[in-house]
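Only one chain is included here, represented as structure tokens and corresponding to the form predicted alone.
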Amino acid sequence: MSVPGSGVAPRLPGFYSLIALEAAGSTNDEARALAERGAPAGTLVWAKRQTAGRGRRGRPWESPIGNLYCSVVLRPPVGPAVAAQLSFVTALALGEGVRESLPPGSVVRYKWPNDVLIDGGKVAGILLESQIGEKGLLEWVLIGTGVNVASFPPGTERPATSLSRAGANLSVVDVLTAYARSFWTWFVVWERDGFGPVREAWLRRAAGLGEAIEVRLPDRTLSGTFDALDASGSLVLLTSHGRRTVSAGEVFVGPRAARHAMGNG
């Protein structure tokens, strides 16, 4: 298919059908709204915009013309605890699919649990949401995935990059194709083996591993050292009281983090 106002279609593996908008209050609803209708697996909405675009917590995304905003419509017959590795999965494509077209020396690094890293800049989100059935499995999932490709919102709390500050000549439809080869072929990896090859690549590229981290939680935050990635996508955190297991929370790396490290435990 054409690409609104472009000409440019990706070259995407057979099992996605594409979906191309020129606008998105969010590429995640628009798949919502689709998967809700019966939309098959390998759905891809892709928009050159989006008006509303949102991250976890429901946190505003910035969604300029230039970057890639893209969610897949899955439906792997999993629970949600399952199906949470899928941002692993997710960050791997990522990282993978552009990883050969940064230049020499580039660093990329996946941060837990759902953020891509270059040279310590965040370049890409990911935002999962689904809908659970009557026997506990999931209906459809949804990977919704931002890549800052031209530019990145300045003044975050964390630092953030684009492809093209990194050093990589991409286009969107570059990066869109890259990712969604490299996408197919890990979530064949992890529906064939498991988490295991998935866990086992991601930690090699873990941020923070072994070293002194913040987990900002809704309640409160904890301060320790990355120990391990359990068999599950769960955290593992050794603090001044013991190690401890986080399912869910925003990790922060650097200075900080370790100068409150053993502290909050």
Contents of the next structure:
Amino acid sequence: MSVPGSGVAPRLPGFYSLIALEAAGSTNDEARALAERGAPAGTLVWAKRQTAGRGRRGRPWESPIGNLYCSVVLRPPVGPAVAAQLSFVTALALGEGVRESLPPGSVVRYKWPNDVLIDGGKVAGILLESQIGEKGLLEWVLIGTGVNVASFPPGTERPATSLSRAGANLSVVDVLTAYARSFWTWFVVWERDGFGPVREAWLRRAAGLGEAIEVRLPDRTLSGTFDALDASGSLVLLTSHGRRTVSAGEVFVGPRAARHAMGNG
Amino acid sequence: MALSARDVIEILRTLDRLGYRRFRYEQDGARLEVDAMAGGEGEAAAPGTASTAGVAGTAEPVVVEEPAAASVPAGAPPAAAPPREGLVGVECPMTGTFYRAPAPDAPPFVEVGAGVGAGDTVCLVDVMKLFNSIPASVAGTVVEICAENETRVEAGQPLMWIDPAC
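Moving from the form predicted alone to the form predicted in complex with its partner chain:
Then the entire complex follows, led off by the chain already shown.
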């Protein structure tokens, strides 16, 4: 195994097979190519920088040196609706993995389903991609994670932050190690005990729970109160037109959502 | 056969893990019914809120009902009849948002009239930020795309029809 830059090897659980790269187009693309060639669960691609980093729907993800870019291959024997719970597993793993390194008083929150916020700023981007195989089960699922360790992009639609900005004195290797260990812990809990414990831990730090939020759907925006997370992970929203269960959409919390909560349905 | 408390807890855990919301099991006079949706339409149900009942009855095969959002096994009967004989559907595996292209400014994976190979990705469905590549189950020609881009699609609904004969 070669380790870019630092020469310090992350000490990871035996589950992982680390592939460390100086640069990649996108770690998810590298991991996808490996998964399609049969790479086992636990294959972990880490790049010092990305030249074509991307987020959801092909949005570019700025990927300078100093932040973490990694993707892991998993092969859980489940269908896509259940595998989607890995969104929560991943956010939880990252939040819990770095939380103890933050200064006292820092606030870690999870925004449905997989955004990690520190003191209100988005600190990471998580991109889950899967391939459906025969019998409706997944062939593989990739979890790509970009963590703002040293820097974050300015001028984003919603506030962003970095671990450095939030006061955590961590290197990229520190973050990779903490995240990978924490992910392994929560992934095992999810595989063994189901979504329940993950759901409970996520809800303890849920952003906007019990508050007015907005959910942007492809064709419209819903406003209401974030009431609960159902047993599958869908967001339960109380709107002026009744109870809605949302399985896909973009959530907005905070004053912007509160302003609109009384208007729309 | 009597189910012990431990058996019931194990079953509930397994159901939760698999994402099943409704389950009925009958054997040798014991019956176990779980309905995690109990409490009203659309009611959010936490794991562990399932109800159980043990009632004497005759032995019946195990019945497992898939939740609305669960995977639909390949080979299950399609939710809708094909527009004509011989077409093979691409079924939606779970409720989510349908995307025809990998990015808003990228060309669609397929258009009507396009030839596809078995296993080729023909669309994406997003559920809780998991983007699932949906493959064609057979080689052929796409003759109909049944869902609009970036709209909600339901588990089991046909997303496309493929003519394997051409």
